[in-house]
Structures are given as C-alpha cells and as structure tokens.
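Single chain ahead, by itself, as structure tokens, in the form predicted alone.
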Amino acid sequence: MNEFFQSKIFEITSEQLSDLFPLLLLSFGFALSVIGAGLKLSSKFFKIIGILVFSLAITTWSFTFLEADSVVLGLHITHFSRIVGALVSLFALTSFVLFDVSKRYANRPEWLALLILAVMGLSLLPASHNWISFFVFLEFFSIPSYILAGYDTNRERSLEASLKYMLTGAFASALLLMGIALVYLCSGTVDYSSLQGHFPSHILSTLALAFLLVGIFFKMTIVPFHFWAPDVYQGAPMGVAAFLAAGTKLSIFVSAALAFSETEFYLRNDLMNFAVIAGTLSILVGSLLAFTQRSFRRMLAYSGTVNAGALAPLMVLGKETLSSGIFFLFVYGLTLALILSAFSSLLKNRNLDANGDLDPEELNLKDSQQSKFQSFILAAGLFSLAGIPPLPGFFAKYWLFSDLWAQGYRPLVMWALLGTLMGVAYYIRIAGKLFFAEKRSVII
C-alpha cells in the first residue's frame, strides 16, 4: 500500500497544481454547499457561494489556457480540456444567475451541490486518457443530471423527465460499456495512446465502434438516440434544461473528438460513415419535428438535434476541426440560456409557472407590449439560432459549415443549410407573433 502512494502519480509540481486549482475550488464549493444544506442556511448564502465558485473556476481555467499540456493524477490536462472547464462553469453560472435557482429552491439547497458535481464531471471528461476513465467521468456528471432534471417535484412532467432520462441513460451507458469491453477484446487495451495502430479491422471492431457511438450520440441527442431530449427539455426546470443542453453537448463533443484523435479511430471509414448517416438523419428528422411542434421547449429540443447533426462528423474527425465546434457550442449555449430566461419571464407575466411551457401559437402582441425587453431578447436569440446575420449564430454556423465543406462533406452541408432554412421559418413565425398583430378578415 505504501509503495502505491509513493508512486510518481502522486508527485505534483507547482505548475500541475495550477491545473488542479479550478477542480479544488469546485470541490471546496461542493463541501460548503453540503455543509450549508445541513445547517439549513439562507438562500443568500447559496447564491453567494454559487456565484463565487463558478466565477473563480472560470477565471482560474482562463489563466491556464496557454500553458503547456500536463499529466497530473492520471488526468491529461490539455488546452481543450481547460476551455471546456471554463465554458461549462460559465454555462452553470449563467443558468444559476438568470434563473435565480437559489431563491426558487430555498428549502432544497442541495441543488447547488448537484450542479457543482455535474460541472466537475463535465470538466473532467475531456481529461480522460482511456475509455474506462471516459466512462467513469461520463457517469460522474450523468447521475446528478438525472436528479436535477426531476428536481421540480411539484410538476409531474419534471418527474417524468427525470425517470425517462435515467432509464434511457442507463441503457446507453450499458451499450457504451459493451463497446469498451469489445475494444479491449480486440486490442487488449483501452488506453488511447496504446490503441494507435493496434486496433484491428474486422466485424467485431466495427461493432465496438458502433456501441461507442451509441453512448456518445445519446448524450449529443443525435438521431436515432434523441427521443429522451424533448421530454427532458420540456419537463426539467428551466435552468437545468439550459445547462444540460449546452454543457453536455460541449463536453461530450470535445471529449469524443480527443478520444477518436488520440486512438486514431478517426482514420476508420466505418466510424465516419456512422457519423455522417446519423448526422444527416438528425438534420432531417430534427427539422421536420421542430417545425410541427406545439410546445416551445420541445421545439428547442428538436432544434438542438439539428445542430448536433452538423457536429457529428466534426466530432469524429479529431482535433483539426475542434475550434469551430467549440465556438458554435459556446454561442449556442449562451443563446439558449437567454432564450429560456426570456421565455420564463413571459410565462411569469402571464401568471403561469416559470418552469412551464407554452404553445408558440399562443404568443401574441400583448406579450411584447407587457415585456418589451424580454420579447426582444427572445426574438434576437431565436434569430441567432436561425443563423441570421449579423448575430453571433450566423458566424458560428458559417465557421462550422465551412469546416464541413473543407473536409469534403458537401452533401451534409447542403442538408444542414436546408435544416437552417426550415429553422428560419419556425423561428420567424414565433417572432412575428410577438411583434405583429394578426390580420383578421371582416365579414360585412
């Protein structure tokens, strides 16, 4: 036992300690939130702790962006993992502040502890160095996410969302674990670097890659593993939906891209074929279903499936195209948080549950007259998601589609453009109902 703790894995230099500092901050914040929950402290305490912990995590991650890659306690801390840590903390801070969760759940302050755990899991995932740690960190953030999705226990839809998310997530995790087992069976290792050039090409290895993609595509809400997303988007508390939609996609996208790059799986045609087919289906199915929705939050869920479809091939291509995907998900995450925050305010002004839902057809000119600022933010956010210039969403989509075009996936870009055009149609329809009165025919 003593020899184990004296091994080099526990030797930490001052430079390596700076890489661990954001995680130590999050751990300290988790401990404070648990103690505060036990002592039943006021909601103001949790609000201060949440804002401080996430703000300091963002700052400390940002200061280490340009530092060299390091290996500390078995974690591979890279430039990309630091970016993910900072952005995930930013998404958590945005949701925490915009949706004022500390006040809403004043009698149930465990919310903050669960959110910090989810942020830690999402931040650790890109630092994985083998498929086992990938699976462990995936479950690290999944378990608190299941609880957060059903945290609004007064609403039946919230409990239903949590149950569906947990059951389908457990099934996807089992398939991912089966894929990892098959990877080990084919090569005798699950370490990323050891798999380079040592992964055979036969039917069993293809099956292993298929199972790996099922687990990853489930979290990315890529067709045909997207069915849980509309229920979670609609049933989960508004802040949770905003955080999960942005943080989960970003962390999984970067982590999978790094894993496929370091294992050299991205060189395999079967992996790329899976990704292109699933991406194309996601764009088509997501666009059609989003267009027909009579629920604002479910429409946003299917819109997220469309966006994930364009990201699927980039995720498999490795490190070369990571920058455009990260920028796209950064813009998408902040835009979605603003949209849901503005929508929640509109629901409050109608004396409805702030975590509820509404048929987009029920929005009208009266909403914008009563809440001009919120309506403007909602419309601007929807136009940004649609990719209308000069909003940030346009530049994010342009960079993303340019990378896909440069890599030779031109048919997929054409389908993505078609999905974008359909998105413009249902986004503009919602904005039009907010700012323009309906013309009524007069019968004389």
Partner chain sequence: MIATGQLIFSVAIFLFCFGALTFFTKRSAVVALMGIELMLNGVNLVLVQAGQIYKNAEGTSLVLFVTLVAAAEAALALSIFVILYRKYGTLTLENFRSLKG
The other form holds:
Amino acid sequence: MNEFFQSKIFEITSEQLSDLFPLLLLSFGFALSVIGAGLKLSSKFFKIIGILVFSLAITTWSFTFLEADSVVLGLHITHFSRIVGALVSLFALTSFVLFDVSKRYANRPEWLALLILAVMGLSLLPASHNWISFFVFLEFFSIPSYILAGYDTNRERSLEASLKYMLTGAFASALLLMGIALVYLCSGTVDYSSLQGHFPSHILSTLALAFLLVGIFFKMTIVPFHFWAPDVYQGAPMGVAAFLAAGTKLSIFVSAALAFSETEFYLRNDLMNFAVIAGTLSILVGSLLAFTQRSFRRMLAYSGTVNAGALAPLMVLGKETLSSGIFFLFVYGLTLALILSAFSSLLKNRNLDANGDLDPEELNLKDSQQSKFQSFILAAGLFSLAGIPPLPGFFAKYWLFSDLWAQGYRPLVMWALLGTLMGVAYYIRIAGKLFFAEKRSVII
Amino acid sequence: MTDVLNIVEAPLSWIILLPAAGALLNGLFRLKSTLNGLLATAFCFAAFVVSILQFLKFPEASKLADPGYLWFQAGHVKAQMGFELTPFMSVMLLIITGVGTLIHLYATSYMSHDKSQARFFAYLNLFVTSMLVLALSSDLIGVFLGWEGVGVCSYLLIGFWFEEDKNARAGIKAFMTNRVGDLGFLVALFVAFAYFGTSSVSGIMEWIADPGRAAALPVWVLTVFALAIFWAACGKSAQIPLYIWLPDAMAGPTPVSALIHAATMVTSGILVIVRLWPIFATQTEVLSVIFWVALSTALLAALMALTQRDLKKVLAYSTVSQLGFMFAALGAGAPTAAFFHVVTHACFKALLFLTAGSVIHGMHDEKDIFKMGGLRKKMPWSHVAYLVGCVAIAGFPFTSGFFSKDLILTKVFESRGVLGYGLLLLAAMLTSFYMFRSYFLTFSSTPRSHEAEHAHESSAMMIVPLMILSLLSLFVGWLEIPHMWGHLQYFSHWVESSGAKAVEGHEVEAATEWLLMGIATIASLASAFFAYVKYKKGPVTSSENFAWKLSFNKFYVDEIYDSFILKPLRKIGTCLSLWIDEYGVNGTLHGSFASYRITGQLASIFHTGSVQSYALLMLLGLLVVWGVVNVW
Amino acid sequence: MVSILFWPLLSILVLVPFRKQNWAQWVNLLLHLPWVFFLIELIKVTPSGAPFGLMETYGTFPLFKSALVLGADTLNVSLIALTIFLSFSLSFYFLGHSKISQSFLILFQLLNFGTIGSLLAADAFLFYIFWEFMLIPLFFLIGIWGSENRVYAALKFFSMTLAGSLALLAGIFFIVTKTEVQSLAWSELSRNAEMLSAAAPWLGWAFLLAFLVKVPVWPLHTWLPDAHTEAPTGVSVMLAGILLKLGVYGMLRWVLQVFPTLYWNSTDLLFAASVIGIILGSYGALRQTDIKRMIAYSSVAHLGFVVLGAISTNATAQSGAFFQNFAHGLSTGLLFLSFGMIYDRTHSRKLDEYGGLASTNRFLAFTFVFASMASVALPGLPGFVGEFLILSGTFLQKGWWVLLPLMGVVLGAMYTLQLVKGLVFGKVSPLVESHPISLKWNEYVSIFPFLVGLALLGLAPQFLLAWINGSIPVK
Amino acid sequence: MIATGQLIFSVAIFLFCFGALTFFTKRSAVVALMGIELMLNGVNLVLVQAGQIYKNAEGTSLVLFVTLVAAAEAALALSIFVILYRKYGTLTLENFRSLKG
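After the form predicted alone, can we look at the form predicted together with the partner chain?
Shown next: the complete complex, the earlier chain at its head.
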C-alpha cells in the first residue's frame, strides 16, 4: 500500500501547493458553509463567508496569474485557467452580492455551498487535460447549477426551469459522452497531448467531433442547442441567471479552446465550418428572437446567444486568439449582472417579485421617474450590450470583431455587424422606452 | 478705337450708401404721419444731388471709378464689389434718383393714411439702393447683386398690402419669373468666369478688344453669353416669354408701379445690354433674335391693352409694349435710340402712372375706367398731366415720345427694312389708340358712377411732381433731335462715349427721313382721332367676338403657362418625391422592420416549452448543421 | 486643443449640482464664456495649409493600434467655431424656457462634446468613437423632448446613422488587420492610402456610406425630415447647423484626403445623387404642410448643393461647398430658431393654420423673411456666395450639366416663398391672433448673432473664405 | 458469423438510440430519466469494447467515471422530481410548458 502512496502522483512541491491554494480555499469555504447550514446560523454569516472566500480566491488567482504553467495532480494549471478561475469567482461574488441572495433564502442557506461547488467546477474545467476529466468537471459544475436554477422553490417557474435545465443538460452530456467514447474508439486515448498527432479523419471521427461539439455548444447556448437558455434564464432566480450566463460561457469557451488547441482538432476544417455556420446561425436567429420577446429576461438570453455566436469560431480556433474572447465575456458578464440587478430593483419598485419578469413593452416613463438611478444603469448596460462607444461593450466588440476579421472570418463579422444593427431594435428601443413618455413630452 | 480713357476716382459708393441709410432708418424707426416719407425723399434727393455732381464731371473724365472692396474670391472666381460710371449710366442715374425723388414725394402724400408707412418707405429706399448698385457696379456679379435685390424689393412692394392673398401671390409670381430670368444671368456669369476669367465689365471689354484672345475663345461663348444676358433681360424687362408678371404687379401701390414698373427696374435689362454692347454688336444672329422677340412683344402687348378695363392694367401693357420698342431698337443695332427711349419713357410713363394713381386715389380706389368719366372738370390738374402723358407716348410732334420713337423707327427702317418698320409702326398706332381710349373714357363725357361724381383733385404734394414730369415729358425730347434739324445729339454723345458704337446700317438720306417722320406722325394722329370718335361719349359695348375675348383674356397666356408648364412640373415633382421618399425609401425601411418582426414571431414558435421538443430540435439542428458542413 | 474638447465635459460636472431649471440655464450660459476664450486661443494658433497642420498626441493604445491624437487646421477649427457660435446663441434662447431642464442641458453639452471630438479627432478609431457617441445624446434629446411621434423619429435616426457608421467600422477592421498599417492615425492612413485603396476598392465606399447617411445625400435622407420635425428647437438648430456639416467634413477629411483615388471614381454617382437630392428635396419641401418638415427638406436640397461642390475637382466649388456649410448653418439655424419661438407659443406646425404674422410681431416676421431670403441664396446674403461658387465650379468641370442643379435655385425660391406667404403674409389667422408673440430679451439676444452673421458673411465673406481656402482639400 | 466486437457495437448503438427515443416519446419525467440512463449505458458498452480493442485500461476507467456521474445525476434528478411531484401532483412533462415563446 505504501508504494502506492510514495508513487510519484502524490508528491506535491511547494509552488504546486500555491497553485492549488485557491481550490483548497474554496473547498474549505464549502465545508464551512455546509457546517454553517447544518447549525442554521444567521444569513449574515453566509454572506460574510461567501464574500471572504470568493474575494480571497480572486486575489490569489490574479496574483499567481503570471507564474509559469504547472502540472498538479493531472491538472494543467495555466494562466488561462487562473484567469478563468478569478473571473468566475468574481461573477459568483457579484451574483450573490448584487441580488441580496442571503436575505431572500435565509432559511435555506445551502445556496453558498452550491455556488462554491459550481465555481470549483468551472475553474477546474480549463485545467483538465483529457476528455474524461473535461466531462467530469463539466458535470461537476452543472449539477449544482441545476439545483441553483430551481432554488426559488415557491415559484413554479423556477422548478420548471431547473427541470428543463436538468433534463436537456443530461441529454446533452450523454451526447458529449458518446462523443468522447467515439474519440476513444477512434484513437485509443482520451488524453489531449497523446491525441495530438494521430486522430484519424474518417466519418466516425467527424461524428465524434460533432457529438463533442453538441455538449460544448449546448453550454455556450449556440443556436442549434440554445433552446433551454431562454426558459432557464426566465425561470431561475436573477443572481443564478446572471452567474449561469456569464460563468459557464467563459469557462466552456476557454476550456474548449484549450482542448481543441492541445489536441490539434482545430486543424480540421470540418470543425471550423461547423463552428462558423453555428455562429452565423446563432447571430441571426438570436437577433430575430430577441426582438419580439414578450419578456425582458428571455430577450437577454437571446442576446447571450448572439454574443456566443460571435465567439464560436474563436473557441474552435485555439489558444492564440483567446484574450479578446475572454475580455468580451468578462465585460458581457459584468454588464449582464448590472442590468439584471437594476432590472430586479426596478421590479421591486413596481412591487413585483424581485425574481419575476416583465414585458419590455410595459416599461415606461413612470419606472425611470420612480427608480431614476436603476433605469440609468439599465439604459447604460443595454447601450453597452448594443456596442455603442464610449461604453465598454463597444471596445469588447471592437477587439473581438477585429480578431475575427484578422483570422479571416469576414462574412461572420459582416453578420455580427448586422446583428449589432438589429440590436438597435431591442436594446436601444427598450432603453428608450424607459425615458420616452407616450403623451406630451415631460420635463425630467 | 480705344481713345485714352481718363479714369477719375469718384466717391460713387456714397450714392448707394445714402438711400441704404434711408432704408435702414425707415426700417428701424416708425415716425409720426408723413415723416417717414419725407425722410426717404430727403435721402433720395441727397443721392440725386451727388449724382448730379458726378454727372458734371463728365466732359473731361471719360469714366468714373471707385475700386470698392474684394467681395469674395475662391479658385477661379474673383468678385470685386467696385463701382464705375460711364456717361450714359450717369444720365440713367439722374433718372433713377431724380424721378425716384419725385415719386418718393408723390408717395409721401399718397400713402399718408396707410398704417405701415415706415415699412413702405424702407422698401422703397431699399429698392433705390439696389437699382443704384445695379447701375453702378463695375463687376457683372455686382450687377447681379443689384439685379436680384431689385427683384426682392419688387416682390416685397407688390405684396405690400399682404392682407389680400391676391397681392402676396402676385408678389411671388413676380419674384419667381424674375428668378427664372436670373438663371440666364447666372449662366452668363459662369461663362464669364470660366472663359474671360473675370466678371468686371472693363475686363471683359479688354478681352473682346484684344484680337488674339478673342480668336482663342470657342465660337459659341459670345453667342451663349449674349443670349443668356438677353434671357435675363427678358425676365427683368418683361419680354415675351417672361412678361406675365408685370400686369399682375399692378397689385402693388401705384407709386411702386410708377417707380419700378415704369422708370427704373424694367429698364435694367436694356442698361446691361448697352453696357455690354461691344459683345452684342458682333453677334448679328442674337440681335435679330432680340429684334423679333421685341417686335412680337410690342405687338402682343399693344393688342392686349386694347380691351383692358383696369386703368393700371392698360398702362402695364403699354409699358411692356414700349419695352418691346426699346429692345427693337437694340435689335436694330441702335443703342442710342434704345437708351433715348428709355429716358423719355421713364418720364412720360412715370407721369401716366402717377396721374392714374391720383385718379384712382380721387376715385376712392376704383380702377375700372368704364366706371369713370367726366373727370376733366373734377380733376383739372390730373387731366392736364394725363393728356400730356398720352400726347408724349403717342408721339405727337415735338413731344419727347415723338423724337425717341421716330429715332427708333428710322433705325429699324435702316437695318430691318420695310417689314420691321411696318409692324413697329402698327404697334405705335395701337399705342396711341389705346392711350387715347383710356384718356377719353376717364376724362371726357359724363361721370358714370357714384365715385366719379364725388372725385376730388389730389393734394398739392401729388400735383407738383406731376407737373415737373409733364414738363420733362414735353422737353426732354429736344436733347436728341434728328441730324437734319441741327446738332443737338447729346444722347448719341453720351452712349457712344460709353463705348457703345451703333452698328453701321446703310444711312438713310434726309428725304426718306422726312418721309418716315411724316408717316409716323400721321399714323399716331389718325389713331388718336379714331379713338376720339369711338369713345367720346363713353364706353362702347362691343360685341364679344373672338378677337375681343382673346385680347381681354390676355391671349390666355397665363392659363397656358399654368396648365402646360407650372402645374405639370409641380405635379410630377411632388408625386416623384412623394413616391420615392414615402413609399420607396421609407417603405423599404418599414418593410424590413416589419419582416424582421414577423420572422422573429415565426421563429419563436419553435420554442414550444416542452423539454422533449427541445432535445429533438437539438438533434435535428445537429444533423442539419453537420449535413451543411459536409456538403459545403 | 484638449481644453476646447474637454470643456463641455467639465461644464457637465459643473452643471450637475444645479437641479433647478433657471439656475442650470444661467450656469450653462456662463460656461460658454471660457469656451469662447479657448476657441480664440485655438484660432490664433491654427495653421492653414497642410491638413491637420497642428497635431497633438496625448496617449496611445497599441492594443487597438490607435492613439488619442487631436489635429487642427482651419477646416475643422472653422466648424468648431460654428458649433460654439450656435451653442452660445442657443444658450441665450434657453434662458427662462420652460422645457429646458438640467438633464436637457447636460445632454446638450454631451452632444457638443461629441461634435467637437469628432471634428478634432485625427485618429480613425478615436474619430469613430466620437462619431457614434454623438448618437446617444441626440437619441435621448429627440426622444424625450421631441413632439408627437418623436420615438419613431429618434429610433429611425439612430438606426440609419448606426447602419452607416457600421460600414465605417468594417472599413476600420479592414485597415487594422492590414499588417503594413502601424496605427490608425490620420497621417499613417494617408501615407499608405494607395496600398489600401488598391487592396480594397470597396473601402472608399465603406467610409463614404457613413458620411452620406449623415449629410443626407438623396436616397439616405429620409431620417432628416422626421428627426428635424420632432426634435425640440435647440436640437433641430444644432442638427441643421452643425451635425449635417459633420458628414461633409467627414467626406473631405476621411475619404477625399485619405483615399483620393477611391473618392474621385465615386464622384459621378454622387453627382447624380446630389442633383436628384436638390430637385427632389425641393419638391419634397413643396409638398409639405408641416412647416418644420418643409425647412428640413430644404436642408436636404441645400446639402445637395454642398455635396455637389464637395465632389468637384476645382478649388472654386470646394471652397464654395465649405463656405455653404456656414451659410446654410446660419440661415436654416435662424429659420428653425425663429419658428421655434413661434412654436413655443402656438404649438402647431400646420402651415395653413398660420397667416399674417407680419401684422402681429414685426421683428419675428422680419427675421423669418430675412432667414428665408438667406436660404433662397439671395445675393448679398451668404447663401448666394456659397451657391455661386459651387455652381461656377461645377460649370467649369461639368459644363452644361450645371443647368440641372441650377433648376434647384428656382425650386428653392418656390417653396421658401410659399412658406413665407403662408406664415408671414396673408390674412391674420385665428391661431396667430389668439397667441400674441412678445419676445423676451434673451430671445432677441439669441436671434441677433444670426442676423449679424448672415449680413456679415453675405457682404464681406472674404475674411472667412481666405481663412478656410488654405486648407481646402483640392487646390 | 459476425465478430463479437461488431455485435457489441451494434447493441451499444441500439441502446443509445433506444434511450434517446424513450427520452423523446415518454410522457413521464422519470421514464425520460431512464432513457438518459440507457443512453449512458450504451456509451459504457462502447467504451468497454473500445478498451478491449486497444488493450489498455483507459476504457474501463472511463466507464467507472461515467457510472459515477450517472449516479449523481440520477440522485439529483429524482430529488427534483420529488419536489415537483409534491408541488404539481404529476410528473408528465406536458404540463411543464409555461415558459415558452
């Protein structure tokens, strides 16, 4: 037995420990929150613990950002995985701070534990180095997010959302698994680096890739696989919806890109075409659907699809061009959190349920007069999503589109620009609705 | 031929600044009763005095110049706002300011009980300023500034009583027709800048004079330039195609008609042509075009005047016809005759208009001559003035009209032969016929309406200008008598020394000249007598035959213009703009927006909400995209 | 240069504490004084001649290959002077105006900031940011304070201008991804313009499209009547006064001076478009019953003339076109301002409801007739100088084709006189009778600079012409 | 006779498709979950057979992970079904369609 323990696997040097420290910190936080839940401590306790754990994780990740990559326990900790870890925990932090989750679910404080689990899963995903650990970490974070999606048990919509998310998620991960199995069947290995050279390119491998992409694009809400997103975003509590939209996309985007570049799948042009077509489709369909939505949150879900569409080709392209995608998702995540928090406080001022939903047509001048600051934030956020300078959304889109153009995806950029123009129809019109009185012009 | 030009510096800009100051003051301050009028008259009179001073400088100086300032300069266009005065233009200056002062004086009392006199006199002074700019500018572009300024002032003055919609519409008609005419002037300016490099009259004259450069010009340049200037002159001096605005311009107050539509503005076309005469002299085809257009205008206007019932309309058509005479003289290559007739016409036509004004004023704004009658006793002074005017315009012997019209007739006979002479003589006969018709209907026999009984003579301030003008109408003719009678040829001297040499037609011996003079006199006396016979006892109810209807309705020219040119153009334009803007561009915008919305609604049907359909659609989507990837 | 650019932002910060309306209006007026001072400083130092004679770089963003580069020459400084002139006289008009609230003034200053920014920007990326940034304040200004269907007008304006500028963005992407181009600075672009225009002939059109929508060249102009009619008076004066000129400035600066070959082979199409724009714009104005729409369509016709000049190869038409910017800015600005004062009291824009203004308020009637005469290009007023230069330049280059735009001169007179007859002359209509208009002192003061400007530029335009002739792109 | 490898693959594919079919067609949520489990078992079969072909232990270790995740998922799904049943009283997927559009 002791040879087993002496074997190479368990030797952990000091700097390897520093790499693992944020994850250890998170698991320690998880343990604390589970014990706290057991002892029925006050909701303030969970809030403090949450803030502490996440902010510490962010600081450690960002400090070690520039250190060399290292392989620990089969995990390839690269600066990509560190930046993803930092951003995801930032999204988690904003998701529960902005939406005062602790007060709302004081009697069921497990939300922090689930959130920490999801964050761990998301930050481990980019560190995975073979397909099976990719799958495991994928499931590792999607299972707590199924529960988080349904956390508002007294509202049927939330339960229905978690049911839908769980069933379609399971179905998609089953397809992903089939993909991995076929990859294994074709090449005999699932490890990225060993897959590098000898992945045959016959019908079976294309099918394997297709199934792989299903699982990945499902989480990125790219068109053929985006059906779950609007229902879940509409049903889930505001904070969870914000976290899901931003965190999962970021982590999946980076880890898929790393995976495809490690295994050199990106050289295959059928994978490229698949991504380009799916991307263009999602820009078009996303803009179409976002326009006529009778619900503000479904509209945001479809706008997420549009943005994901622009990211699809970069994801498949590999490591070099990741920075613009990461920055884009970072800006998208924060803007989305701001918009949703402003929207939920706007709903509160209309004394509707904070996690409820509203038909954008009903937004009117009274809202902006009641909650002046929130409507300003909401309008600024929408303008930033639309990509109008000088708001950050514009710089993110500009960098992303110029990267896409440099990589040669000119038609896709054209479609993306058209998507921005179509964006006027829902982003700007709704931002306008807040401030324009129907009747005579009124002094504000 | 270029004798040494002794150019003398002179403060010409003062002549313009004085009435301009008058206009500004009148515009700003609304003074009590007639003070505005007097102020305006004073400024006009001051300008008259200064122009006399300049006139006296002329025997030794051959041209007065005032460089002014650089208006604007960009690329190949250089517009200098400078002024110059040639002998014949200084005479015209006297007319503008002199007759202008008389008319200002007359208007002071004529408009004494109008409520917005300040505005009227501001416009009047502004008009005199623009006319002076037109006359004095050294550059054609300065002339154009005066040209359009005069157009705007006539628009404002015609529509002065803007309460009635009719007046405002008449004002717009005048401005629009002038604008169409001004396009010609613009084209001429473009040609001038493009080919002569400058628009200053002296610069152009040098360009023409120097044979080397003149040869280098493309052959069509001078012809197009001359035709363009003539088209502008037609617009301003109401010749055939663009005369329609003058009769309607009678909607304005009578002093306005006198000043603008008799003495000054309408003659600006002739002034410009005389200034640019060296160009026109070489263009024989353009001269013949001018001649035939002028002749047909003279005849047509005379015919129209025969049956008019409104006193001012009669005078308006007679002005158009007399302008036809002046242009006929130009067409016959005799700028002296044209300019001489301009001056004499200014005098007696202003006289006629002012008398008509005092008659209408006396008749409490009743214009219809069929309702007048027997005013000889009621308004003796107006009667005398009107008689002198008719005598002068008809060309009775030794009146100014006789000399100027006879000079034109002989010149036309020399260059255009018997046909031209005959038709012009016919026009002259018609002129004296309708003038005496209006005289007899207004003044002879018995009053035919309530106003006619109670007509009262106008005030002294209106009579004095009439008397001065009557004297002028009688004796100004003596300044240019035929060679045979002596050597009083001031006008020839003035015009020739300004560089406008007449085209040498074959000289006519003295005998034929006497013969022509005789024929002309007999013709005018006969038609006057014929009018006396016909209208001595009052209006004759003539049978409404076709010719009468044609003449009374002004040959339906206005209606033809409206139905064939103005209305269709407007219809096509507005429909085109409506169709393209509203249905075309906006249509496509709204269409794409609506289709965007509909496809959005269609696409959202796929989201049925059931999990199983989602999974199925996901698989189907995968197969579709995968298929496309393999196929593409 | 940076002081004149960031002064509006500073004045927004100063405006924030003043919640009450008339306080904010007075502060806004006072804030204009230093701005004028900065302008004079800048004018003293502005070189005429080489484009962007005076260039200052404040910071670089290597990531986006761009830098905060501001450039000045008489071309853009003269337009900045026009902006400040309009904004200054408008700030007088805003005093004591019931509708002008603090947020209106803040958005107004934002608009000024965007305008001056896009004028001074000497870097394509920076220019694009300011170019699109202007859309936000305008969108809210028209949308909140406009009249009846302002939301439609604001959205239409926003989407059409955005569509144009997205084409510009595509052009910028193309340039950025070209390795030979080190940065997006104007000098860098013009240096390897031949390479760029050879590589992508569509590049010229991509840049042009954004400006053609803004200038409104004929087929892309349908946003203008809606935006001008629905915008509140202050905004429609700024829109007509300076924002349309930005399109022309953009054409000259970012297409003619950067891609001359591409610009010149697009001129035939633009010639046809501008001529049709002049004629159909005039007919569009002729068929309107709404006064502000009539004035807006007249701007389409006038801008048709400006584009006609801007695409000609000789210096006369080019300087005429740029001068016409100022002429049109003042005359249409005054038209909108004077009608705005009438509209503030009568709240109706239907022409047939009006009549006989001359007998109730003489000064306003005089101003309106004066402004209409200026817009009809009456000699002695600036409109004539601009239009004459443009047409004589076009005659020099295109020969007898000039007769078509010449028709526009007559049509222009037709609809303007129709407007003047309907509004000023004629019998006094019940509407005008029941709303006697007595102008406050600040309204007189706000009209006065326009009148002086029009008269001065009409009779003595040489001081401005000589100043801007130096940096006209075509010699 | 067909090789056993071929047979196993066809059984696996059959299991996978049959699982997907039950997921699409069955009305009750629990049976849908069973469908997914079937699909996962199909994947396991493929993995085991592939492991046989390549003679290395990766295939079987993968099966271990798959069953681990399947178990976790099933536990979670059933707990959600319990809550749903307690709230709705039924588990047929048809009446969970309020979120659509």
